[in-house]
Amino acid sequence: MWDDVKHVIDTSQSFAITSHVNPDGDSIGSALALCEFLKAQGKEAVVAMSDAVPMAYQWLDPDREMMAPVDEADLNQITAVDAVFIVDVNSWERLGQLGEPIQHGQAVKAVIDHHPYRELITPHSVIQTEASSTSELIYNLIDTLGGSMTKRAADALYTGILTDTGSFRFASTSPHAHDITARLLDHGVNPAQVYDLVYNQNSEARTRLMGQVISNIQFAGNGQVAWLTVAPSMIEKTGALPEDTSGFVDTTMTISGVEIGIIFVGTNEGTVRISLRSRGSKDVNQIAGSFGGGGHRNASGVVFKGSIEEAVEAVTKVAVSAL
């Protein structure tokens, strides 16, 4: 299944690798590992994201080589490459400010993803929804093509699998995912160190913001839907960063009886970034899809145009109906 991807790699010299807005461990890990692999093949490669990298993953890029968030000068460089790899997403809209320039650029586009999709944005696509993460697929790519595994790539892939499996507790955690992580340990990954760097390095500002956000949690649907709201003023007042809200939504799923959890993060650009989580058969991917977003059955995202109040009213109504 990697023949088409191999052809794109063999026939191109310069690459950009990108992923969805609000980058997470899997999008960053898979992108960085693919970048490492391409460079090892003698290619020119760079990782670019519309949004900044959350603090939990900055250690993966100590020299700040990633373009995140991109600026106008970065866009010119990205659109001039031979090929663009889009990882962990199959939607132009979910690429944020990178979506339109890449979509209309001359570069060959290829997708590697594990999310359900409605249509392919490029014929050069490898999408396996049964995979635990896109990082798992990037490992398979490197292994299939006989590439070497650097320590940095191993750390990145382990981080991607760790975070997208919920520390190996989600239903997507397959025997193959465990097999891959075992092999990554052979390449020098220190599980305790990675966990500590990802989950135990919160800033004081992020911690204070989290406390304010959780203290204002709201419920509907007889307690089965819970949601959090984050206004830009809250972020500014605590001295936190917008990316510091990453992972807040997961706290809703620690509450007994909650089937669907949502966070609404307002921006100064008139949009609201929404993340949804669910248990079992409750499908938040369908909820996200009804507003132009997407993801997995139990974890999805949306960029909503409007105010937080409008977003809360519209999305919670659909969420309660989905119960």
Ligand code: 5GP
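Can I get the form predicted in complex with the ligand as well, since the one above is the form predicted on its own?
A single chain, with no partners or molecules, comes next.
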């Protein structure tokens, strides 16, 4: 399974590793661990992301070695490498500012991902939808190719698995995922400390915004569809940051009877960032897909062009009909 990736590594000297817009714990964790692995093999490697690293993950990169968000000079450097690894995503569009330059650049491209794909962007791909996270796949890669596991790489992979499994509660939490995290603890990961760094560093502004957003929750389909809306003005008034809404949607799924939970976050650019969550067989990947987005069966997202009201009207209708 890793032969193709091994060939890319063996035949290249300089690497860039990138992932999707609005990077999360798994994209950052898997990219940083792969970068560490490549450097340990005597290669030159950098991680580059279109958007900034959220506060919750900055501790993984204390010396700010990641290029995130990328600037013009970073793009020049990235397009000059021998090979680019694209992790935790397999669509050019979701690479943001990096999509075009990488797609049209000379570098060999390889994808390592666990999302169901519609667009196979390169033949050098390892896509395993059963994997809990891309971090799990990077662990398998390091384990198979035989590299040392630094504490930094172990922290990064643990963070990726922790966040993508919703702290080991999503259906994707497999025996293998637990087995890997056990081994990461052997490499020095402190689970209480990682949890605290990732989840318990919220600002007062985020907490106030969350209170307002949750108090305005709405329901349809006999309480089986729940949704939250966040207008840009709410974010501005509380002094919160746009990325502070991350995780809010999960509160909809804590309510008894809710099968599909959605959050609509308006932007000042006339778009709405939508995140969807579901229980069991309810497929929100399909719902997001019908609006041009994607993700997994129980967690998906899409960017909608229009107002919050239009997005709510259109998406909740499809969600109710999916019950």
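Numbering follows the first chain given and starts at 1. What you are looking at is a predicted structure, and each value in this text was computed from that prediction instead of being measured.
K.L.:
Considering the rigid-body rotation between these two forms, which residue or segment among Ile142, Arg183, Gln201, His296 is located at the hinge?
P.N.:
So the residue at the hinge between these two forms must be Gln201.
K.L.:
Can you give me the rotation of the smaller rigid part relative to the larger one between these two forms, rounded to whole degrees?
P.N.:
Hinge rotation between these two forms: 9 degrees.
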